[in-house]
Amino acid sequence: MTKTIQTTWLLYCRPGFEADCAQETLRQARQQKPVIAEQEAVQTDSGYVTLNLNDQTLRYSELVFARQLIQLQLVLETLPERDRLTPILEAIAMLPGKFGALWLEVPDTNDGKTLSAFTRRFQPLLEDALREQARLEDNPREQRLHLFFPDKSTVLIGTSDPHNSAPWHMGMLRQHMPSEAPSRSTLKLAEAIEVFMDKSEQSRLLRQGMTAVDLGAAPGGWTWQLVKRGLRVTAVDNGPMKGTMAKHPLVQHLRQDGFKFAPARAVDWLVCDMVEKPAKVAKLIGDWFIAGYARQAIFNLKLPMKQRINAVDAALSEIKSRLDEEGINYRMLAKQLYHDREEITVFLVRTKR
């Protein structure tokens, strides 16, 4: 008789997207085998979900709405206010192995922010104790230990695989707003570059002298990210470019409709952050890649208020099916980034056969 191993997963997400995060995660799990029926109700605007599965292996890189993927080990409730350290250390003692990092985390909510001062004070106490026990060492190859505090009296204790999770605290890669950039949208492209490409790929795909088209460029936040890396950018938008992007020698501003523009010759990059339905943007991206106008692209898909999973599926499937029909080899990754709001960001690159 085969015994079913039950696993509980803790996933962080953007507040308000808990149902989307749970839905896509369960769908990925069901592709392997039936999911355990009993699931806790999703807490709207909590910034996290917990899911009970069989022994399915979740793939973090293929989850659009999940910021972090943690295997939940223990839950401690009603922690004593005067001594939280002792019961937490006793619980951690039950877990096998060593840990390469210790992350104390809170929900990305207003209530969660009030807990951050507590976790900063508590972190060194727990770190010192675990190092004395030889349970914690600075080793990026070892599993990480996560202590997630939805409130001061409750802690969810879990572990993450460094090769199947986000490498950032709370699963969030925060970017600092450059004073020279003309808009905060610049943070979205800066984050996308770091999330989707490692340093070697950035060096190879974002080289000085390369060319790019920025559709819906105004006021120039995404163009600024490309120009600072030495790319020549054709900025397409009926609106004005602002700040240094208005007259930069590497920028050619064309006052045209981004959906009607076609380059005279192929470029290395297409970036696009236009406010339009996902289906329309997906068709545009497909047109560009089939025509051979660009080899790489980063673009945003603005999501509807309802049926967000369906909108994402339809848009990405539209691109995949068209490129597959044309025999184009590619790699495509999609994530709702920390600096995204009601949207997701997609990275698409042609690959060799």
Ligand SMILES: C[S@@+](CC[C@H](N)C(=O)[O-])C[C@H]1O[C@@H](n2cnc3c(N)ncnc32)[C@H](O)[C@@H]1O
The other form holds:
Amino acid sequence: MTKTIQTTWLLYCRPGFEADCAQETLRQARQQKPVIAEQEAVQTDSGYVTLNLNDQTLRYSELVFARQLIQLQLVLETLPERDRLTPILEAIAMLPGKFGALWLEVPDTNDGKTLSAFTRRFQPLLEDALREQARLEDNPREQRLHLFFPDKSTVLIGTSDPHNSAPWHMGMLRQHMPSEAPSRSTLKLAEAIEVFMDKSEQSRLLRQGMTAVDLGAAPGGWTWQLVKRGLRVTAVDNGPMKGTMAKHPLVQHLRQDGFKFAPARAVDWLVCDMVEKPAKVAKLIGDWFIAGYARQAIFNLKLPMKQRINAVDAALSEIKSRLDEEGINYRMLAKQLYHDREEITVFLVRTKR
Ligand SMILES: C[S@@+](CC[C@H](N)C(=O)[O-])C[C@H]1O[C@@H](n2cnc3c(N)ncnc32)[C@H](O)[C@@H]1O
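Having seen the form predicted alone, please provide the structure of the form predicted together with the named molecule.
In what comes next, the whole complex appears, and the chain from above leads the way.
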């Protein structure tokens, strides 16, 4: 019943993006050395991917489509319905070390959701047993133990490195919808701020009195996030701003084309959520940074139906090569966030060296 697997990775992703997730992960692996033991298992709309590699190390922060990065240790198939605990404990006993957290997880699909009631019931049983054996303690620096149930009778058991993975259960940072925000898009910027910046960077880079331009701002969900933090926002959109963002003293609404707008004075932040081709948005972002109009940006790249990886690569490379040519130092991170659909979110910040 037990199969031992070595150097196999389990990655979670948004359902429908499994091929993209596998493709970019393999590419990252190949950049280090030739992949010999390549074997990928991609099931469309499953919300996860497994990849068998030789000894490549993967870097979670540089993967756009991976929500989580787990080193798969064991797979148990045909778990008995009456007693899943015994075989799972026996399997975990084969793994070395202690665990700083125990996460029972399911695919982010409708089928997966039906398993959540089971994992909620099962979690305390397993947790108590592992604590009794002194295998589990609350320690954010220790490896995490993941039990991923694609269905009720199968479990993929793996571990994640807290320094090379997402610190959120199922790799998803859900946000609560603020009742005063004018659109659900607000959740994307709220999540991006949490994902790309730690708390100290957030308080350093998003301070009261700072200035921002929001391109494609209407009805105002992203502007709302910035205003909430005390920033003064120029909201550019031909459409109407709504709710509290329609007449807020910190908001100036300009009905202009976001691709033609240039600020009279440099601002701290550019945010951009215009629905446009990634190449066009990438050019705009490059223009803004080269002109020195903004020091920080968060923007969306809407993905085409096909060749998504190529579109993302081309857009990000365009920005990188232009900034490199100009000798501008920067940090750029890109992720398909939990609240992103057919899009990814990019964080770009100018750095000193
Ligand atoms: C996805 S919505 C933005 C939602 C907004 N971020 C929020 O949180 O409420 C895209 C917006 O981009 C605007 N837009 C598209 N092309 C534009 C352009 N060339 N100039 C200005 N706004 C544009 C649209 O009018 C639309 O309001």
